[in-house]
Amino acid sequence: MKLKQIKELLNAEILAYGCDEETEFDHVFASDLMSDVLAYANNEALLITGLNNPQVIRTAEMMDMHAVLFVRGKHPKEDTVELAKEKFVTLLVTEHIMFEACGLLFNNGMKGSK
């Protein structure tokens, strides 16, 4: 699924672009633990989490995630969207629960990360 297609699905602000809107997603990993992320992601994921701080981007980063959806209208702080514009993570945020974000994904025919 494109990055623009995620975007609408599900209402979501870009806060950060760090690829393009056309980028493709196959895939999606949620998690709230950075390190679950690092164990078991694919990379190049979409990571929905709800915790909203900079180890988020460097785990993103570590992992080649190429974009970040914070889920229960979470906004990070400025420092945090300014490491993603430095590392080209792209950030979005949706008023959706991580349970329903996953749901409307998984419906529209996004994969679980193995």
Given for the second form:
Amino acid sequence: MKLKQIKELLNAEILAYGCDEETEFDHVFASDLMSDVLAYANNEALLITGLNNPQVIRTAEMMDMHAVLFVRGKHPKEDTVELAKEKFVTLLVTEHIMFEACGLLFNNGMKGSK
Amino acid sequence: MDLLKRLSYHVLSNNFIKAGKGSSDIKSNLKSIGIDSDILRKIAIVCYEAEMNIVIHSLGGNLHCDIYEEKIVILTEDIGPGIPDIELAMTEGFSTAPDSVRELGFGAGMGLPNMKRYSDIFEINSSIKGTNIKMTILL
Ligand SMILES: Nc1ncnc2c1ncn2[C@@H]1O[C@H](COP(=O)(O)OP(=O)(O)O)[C@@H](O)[C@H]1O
Ligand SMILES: [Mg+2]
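Having gone through the form predicted alone, I am curious about the other one (the form predicted together with the partner chain); can you provide its structure?
Shown next: the complete complex, the earlier chain at its head.
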């Protein structure tokens, strides 16, 4: 899916752009455990999480994950947004809970990153 | 064989704002010298887990990245309190991290197992004076 489509589907707000809206994402890894992301995610995936601290951005950076989606309308603080901009990580925030966000993306053909 | 370059960083205990900055800088440096992206990700993972452990579990320490023609060596040293039982600490899921750290998404007890899994050679030494880790990734 294109970033643009993800944004529309989830009614998401983009807080930082690390890539343009035409960028394609095929895989998703959803977790609140950064160690699991580090252990199991593949690169280039979209990271979905309910956490919103700077370490989420660091984790995405380490894993070459170019976009992070915060669920439950959890807006990160300014330091997290700034770090994302500096590291070219796209940030989205949606009001959907994690289960719904994952379900919507799954129904639209996105796959788990493993 | 010869050491081409060493990158070094101080890692502060309990500073979650700066945590990961050393690993981030190492990753950018290695990327700029053209290290393959799959290998780079392995290095980034072990480096970041090791750096986070210094932040979370130690009183502070250093992180180094030694660049050789044929390998990258990530070294950490901290000033204690050390790991009483290394075998136990290496078990998946074992963690002494407090709830405040779990809320940040760490403390799942996967750090040391991940470091071992992603490095070609993993060496660890620990006493009450501190913990030293050496992780070699072959290029
Ligand atoms: N540098 C360190 N200094 C002291 N104890 C450590 C250090 N690194 C790891 N440990 C101990 O080993 C345990 C397991 O580490 P790890 O696998 O990274 O899991 P986690 O960091 O999630 O707790 C830690 O909970 C801690 O008790
Ligand atoms: Mg750890």
